[in-house]
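In structure tokens, the next block holds one chain alone, the form predicted on its own.
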Amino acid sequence: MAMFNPETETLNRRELLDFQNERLGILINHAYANVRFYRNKFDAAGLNPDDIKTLEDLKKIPFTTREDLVSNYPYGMFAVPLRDVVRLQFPLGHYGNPIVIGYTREDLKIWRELVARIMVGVGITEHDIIQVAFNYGLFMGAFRFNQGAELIGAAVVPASVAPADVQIRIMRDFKSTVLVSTPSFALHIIETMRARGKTKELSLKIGLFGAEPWPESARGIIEEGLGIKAYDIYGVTELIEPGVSGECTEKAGLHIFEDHFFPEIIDPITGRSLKEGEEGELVLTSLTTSAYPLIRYRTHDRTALCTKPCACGRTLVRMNRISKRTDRMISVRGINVFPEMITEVLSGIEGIGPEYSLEIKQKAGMNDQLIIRVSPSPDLAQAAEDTATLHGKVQSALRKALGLRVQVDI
């Protein structure tokens, strides 16, 4: 099986084991030193970095919530100088203040290799011409891809987020290989093709899909519908997205790339630590981000993990696909949505009740479309102009703040 840094990938265990200890102690030092909220975290609990020795010791310290990544906007997380910092990222979605992370060259450099081993293991090479349709102006993972795809000689399309008509002829037109992409936006291409009847003409092989979850039954409709190979894709937007984790051609999980993340699996309500095999909520450390080093960090997805070889021959271990979340966030085609941002937009827009509630219509197992129903105050329930008015008004906040189009009922 392909890989691209076979060395890396398929590292024994014990020697995997001794590597990772060895970032961890440059990690606890730096984000000690560095970070004021990990000091503060230490010393309340007693802990200075000297006791953090081997993963084991993790366990000692609490945990890291986004809630924390919040309250320290903007830059309170960051481990280095602003001057050393060469991308920032704005993520959508989130309630309160919002959440900036950092990156230096180096980490930018670990994220683009780290898609590149992902894009290896499904198998596209340097003669591959890769079509990515994700957001260039909300996932920064799409640049990630094109830099990627750099590193094994292959060719990309940076085809973003042009109707499913135009991507289509790109397709068709450039003769692209694989396609990148939300599952959900795969299908509506699916959709769109079977409509014009234009289902036999492409010369897709592999496509790559994440940003939210998509079950089984998604993959089979996407391979089928346009004749390729569906591979899973994992990250974390407050860590990278992607390149935390990816399936490979066996499609048995997704490998954990452990050179730079430490995984645990803990009960998301008691925060006990669970035994390999057990689901529970992924809890992420990681090993070599410079910027924004993230400890013990609680991500709210629940999966489990094998320490098993692979059939592919790498070593990493394996997580499940992920299908549930520990809190109220909804992923809605690729955007997260947290219910408390509905609330903060709601409560700031005159003429209607304090309550609201939502629904999810869903295709193929993956939630489709976000309905938001509020209730008119009193003096606007029997005036049919200024009901439409604050329908538009109500629609429009909401999609400036979610960056998604969400279907209003007043």
Ligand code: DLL
Contents of the next structure:
Amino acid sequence: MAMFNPETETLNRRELLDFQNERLGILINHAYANVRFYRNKFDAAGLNPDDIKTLEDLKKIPFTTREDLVSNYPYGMFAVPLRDVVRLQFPLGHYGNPIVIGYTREDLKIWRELVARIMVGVGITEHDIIQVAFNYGLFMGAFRFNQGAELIGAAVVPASVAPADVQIRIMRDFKSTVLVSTPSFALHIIETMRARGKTKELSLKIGLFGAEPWPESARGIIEEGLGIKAYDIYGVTELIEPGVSGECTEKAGLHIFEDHFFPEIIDPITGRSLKEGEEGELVLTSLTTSAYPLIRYRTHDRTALCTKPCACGRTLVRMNRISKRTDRMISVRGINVFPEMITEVLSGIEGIGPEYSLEIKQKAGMNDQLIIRVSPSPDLAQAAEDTATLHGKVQSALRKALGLRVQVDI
Ligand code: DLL
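Structure of the form predicted in complex with the named molecule, please, following the form predicted on its own?
Full complex below, order starting with the chain above.
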């Protein structure tokens, strides 16, 4: 099986553990010395960096949450001076609150390699033409795919958010062999191809899909519809987007790059650590990040881990594909939405009542459309014009805040 970094990807687990413990010591000292947030956290828990020698000790440290990142915005979580940061990225604000992630040159180098590992692991080579249909403006992942592809010498077509028929034309004319997108966009491409009666003219072989849950049934539809092998890739903006883990050609779980991330599974209610094979919330510690280290970061994604050797030869732990969250976040066409954001937007619009309802329409088991129903407040005149104006106002406010087109019913 092809591997980008076979030495690391096949380390025996004992060596891997030693390696992780060594990196953990460096990370803890780095975070304690340079991030006041962590120093305060350690001090409040009565911990000294020297108390954390092994991954087992790590469990003494309280979790880090997204709210922590928001309250330390903009630079409170940075562990290096800004002169060492070579990129600042701004993921779309959850709860309407911003966070900013910084990367050193070395951080970017690591992330680039991890995406390259996933690409090589699913059979992508320097002969491939990779069409990246993620939003380059808003989605940091798009850049990461670009850099990973360049590292292995493949050609990249940054097709970004071009509409489906333009994507199809590019695929056909450029003879793209790999499609990288959300699974829901892949589905939309298939539907567009079928509507135009053009199903047999592509050179695609492989698809890499992620950013939202997609069931096995959707994988079947995509593989059949595009004539490809479709693989899952997972990541979280705050850590590395994408590239925390990815499937290999065995499709038997996503390998987590444990030389850079230490995964734990916890009970989302009690915070207690769960055993291998038990499903719970994934918590990640970044072992090598310089600019933005995260210790025991709660992802809110539900999964289980398996360290049994994979038939591909990798020894890296595998996580189950993600289909559920432990919070109220909803992924719609790859865009994350928290109901709290909707409440906040609606509460700022005059003329609507305080209650609303939310319906999610699915297509092939993936969230396809968000329908938000609001009622005009009793004091709003019921003229048709007013309703139309209100409709436009609500729709554009939600679109701006969520970065997503939603259906609004008044
Ligand atoms: O979605 C990173 C990414 C980009 C992954 C491109 C794969 C491909 P965020 O926007 O921060 O980052 O959203 C992260 O999306 O916590 C999961 O809930 C969900 N998610 C990401 N990948 C998958 C996947 C990117 N393969 C959140 N399967 C995560 C299921 C996924 N859910």
